[in-house]
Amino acid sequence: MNKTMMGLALALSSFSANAQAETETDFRGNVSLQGRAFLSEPLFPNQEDYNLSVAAQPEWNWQWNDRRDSFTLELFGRWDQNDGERTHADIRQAAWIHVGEEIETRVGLRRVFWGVTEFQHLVDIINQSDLVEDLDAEDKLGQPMINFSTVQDWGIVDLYILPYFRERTFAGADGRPRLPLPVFVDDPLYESDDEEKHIDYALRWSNTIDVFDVGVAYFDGTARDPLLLPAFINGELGLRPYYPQIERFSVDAQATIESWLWKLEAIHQHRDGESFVAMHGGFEYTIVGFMESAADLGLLIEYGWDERDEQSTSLFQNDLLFGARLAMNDMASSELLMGISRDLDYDSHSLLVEGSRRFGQNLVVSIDLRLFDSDEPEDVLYGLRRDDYLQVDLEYYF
């Protein structure tokens, strides 16, 4: 966490402790423990068979001024037993709202999510990927934003103002799963003279129209997503991040008919004279009552493409992928996630399998298992191909 995160953290905490007096305040979190067991021999030196982490995820909440101004810190860490990336520590949120008559004003690291599809989330890009918890992309960093927002009856706009880009974390040398060579992720480099300091913008207007979710939206700024480069730093071979200035226009939306979900996210990327159009979509056919028990199951198909081709950085450039999501309803409230894609450029699959139960009031179980399978070198997943991972988390809410 560089000063001018940790200095923008501070002066918010300073200013919530001062109107503490007239607040109403909330704590809770969880903390968990995590143990990873790889079912492959692993392909570099030094890599382990077995994995253990823990983290906390606490959060304060303060709200006063009748509920119209309100603040959250939400902080996260965790130590890895064998990967030196892995154990970090990030502040998710530290932000002050204001809701006014007809703007609702952000200030702060805030976390913003775009997206309805279930596998991949191509709009999403205010915040950076903490990529070092989990493969699919959905943990992020805590993003520095000014953001007004306001509601109006022909939708919601949100302008956002960022001041300062988060690079994205990878495994480290040691780490389990992995790139085929080390990301030296100390040495990044830049399009924009500014680097991190550059200023995105982003522009966002969604609607509830009968039964369709819309959402447009503008961003110009750092890539999230960064070209890895083949470089040499002190005698050793790795990839080193580079971070272009792209400006990229998406679509996401969704159809609630009936049983039927139906979904969709597209983007449209400019960068330095070149462009690329990708989607992302498909449907969810939910049973309710699945087999006449309290149950109900999804049916997803969807499909992924990348008008790069090959060139993609994505794992779904053009990819068709097939899931069941099972809510048992419960009091337990447990899930069941599984899902399989096969990749119809090298003909390769990916499998994964997420369930949680909760016992008693405070302890979830969470189970994940990923396996993964590719013969091409070409392919994004050939790196991957003894990373086969089942991991079990403990978490006890408070």
Contents of the next structure:
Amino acid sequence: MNKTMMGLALALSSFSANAQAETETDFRGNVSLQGRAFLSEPLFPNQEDYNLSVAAQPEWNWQWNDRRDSFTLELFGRWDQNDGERTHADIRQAAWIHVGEEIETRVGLRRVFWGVTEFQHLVDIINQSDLVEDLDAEDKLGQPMINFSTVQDWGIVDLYILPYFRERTFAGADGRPRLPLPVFVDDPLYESDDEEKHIDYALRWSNTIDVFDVGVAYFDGTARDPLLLPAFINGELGLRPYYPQIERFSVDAQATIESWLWKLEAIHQHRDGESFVAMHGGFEYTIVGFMESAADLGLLIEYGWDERDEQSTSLFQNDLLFGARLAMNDMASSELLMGISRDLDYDSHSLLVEGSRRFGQNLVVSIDLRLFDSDEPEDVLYGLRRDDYLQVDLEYYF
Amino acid sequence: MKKLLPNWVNVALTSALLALAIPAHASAEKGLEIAKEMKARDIGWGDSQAEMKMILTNKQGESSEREIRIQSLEVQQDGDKSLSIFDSPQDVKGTAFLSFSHAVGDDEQWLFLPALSRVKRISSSNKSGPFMGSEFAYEDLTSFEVPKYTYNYLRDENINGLDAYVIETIPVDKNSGYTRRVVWVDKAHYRVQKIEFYDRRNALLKTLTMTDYQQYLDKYWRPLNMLMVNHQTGKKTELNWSNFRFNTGLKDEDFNQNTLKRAR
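I would like to compare: after the form predicted alone, may I see the structure of the form predicted together with its partner chain?
Everything in the complex follows now, all chains and molecules, and the chain you saw is the first one.
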């Protein structure tokens, strides 16, 4: 081997060593097993009293260019014993982030959260809810987007271009709980002729000013919550999701004053000559060192209101919500959570009790109890009156 | 005998004895001088990054580990900024914590929860609460700033073979979990060797010992081992620091909600 060759070989090997050192990779995720036991006879003959399902959520991340570039891939899949609609998969994230001098650019499928309150996420609109996962609508489908973000002295500005729409997931005919009629998820209706290819836009400014964290946003595009229209398809009566075009202004604010968190979310939504206002707000108060222990007790009271009253698509159109969260602050991160909602229009209630703790370094066990109580057929909760259930989750994190 | 006396009698007696022994004015002044010198010797470090392993042990001897990476930025004339990223236990992996601490007034704190991609502003009045289930309270881990306490010089004492000052520090913040702390500071380098924490009833709650000091940039001392023992519960927490780096190029722009969201 002559000197030039040797030099080249050395240069190459040091280059590849550098490239290797520069790209950081990371892998994490969880697999989970979930069992549900329903406490009453089902409303529909094809529904079961017990349900098992398994899910997996792996995530890969690569970072290079001195961490100014990164790519994240997060997948999700669930197999469900009874509900074909709940056996599903999704790409939660597949996004490249580039951090420039002034602007951070994020391209791909991502998850974005807006808002401050706990019982309802009124202003949170970028991602579609993966509603078949859980009634709390906190699981989200990956949203394709181009997002530019800049941090300035006067706040953070985010511009979103959303080129593709994701339809909401609903439990199938064999699912439990489910709506009283089957949802024709394969035959959605859109107001826009572009259907799911309509390009939506959103703009948000947020800032921290002393004790206040404030966000103001504008959204123009396809509504994430569909109207469910009764329809006959192939001789079967069901509900057809209809996704209108909307314009929405929203404000969310939190004041953090000693042990108190004061929270408010409000929207003004406009559609085809009609408009309405809705708001959700309340407070959270934390008692640190509850009863002379290491535990914290958080108390929450929230109220949700929608101008459309009973015509609202929201579950919280005139609802008072109370919550208590006991965090033991122990080695196992034991937590007990309780939430009660009371609908002031329909006189109905729902209750959630959730306990969780960690076993060892990787396993988290949680037990949830959900009870629904409603006597008025017009109430959304009425459809769940026989679906009280106990749920056990075993989640293994790696 | 001591048990029979109410706490306030003990406090009153101790104060009376202290008042007789040394003029209170002189002890406060000397205490403050020592605190100012401690701070003066730790000014100008700029920014740092380090990794920390936390070992929690309960009374039965069972233990559990947490791993955290911490980026810190010195802020002149105020508390420091920090961004902490949790690597284990696995279920909290990816959770990140942004804190702007302040010399006077409440700190500003945000938590990033990766499962929801949600940033939450959290109350900083939790300063007396445990950090991640450990024996360290949030207030034990924030940067030392002179205005956070008032001071009393108590005595000179030898500790770990070093000549040291023993001072008493009394938190100004009413949300602090302590009535006072007794701090051993070595005379040669003004490094904290030991702290005793007294709870709201002025009973000895915890003892922190700092060992394995290393010097960085030929000036700044950091303890690589910190052991906190809770005398009331029998639990303890050990912090093992590693990979301390200074002058890593961190700037103010690296500490905001956008960097919090992509911290990993």
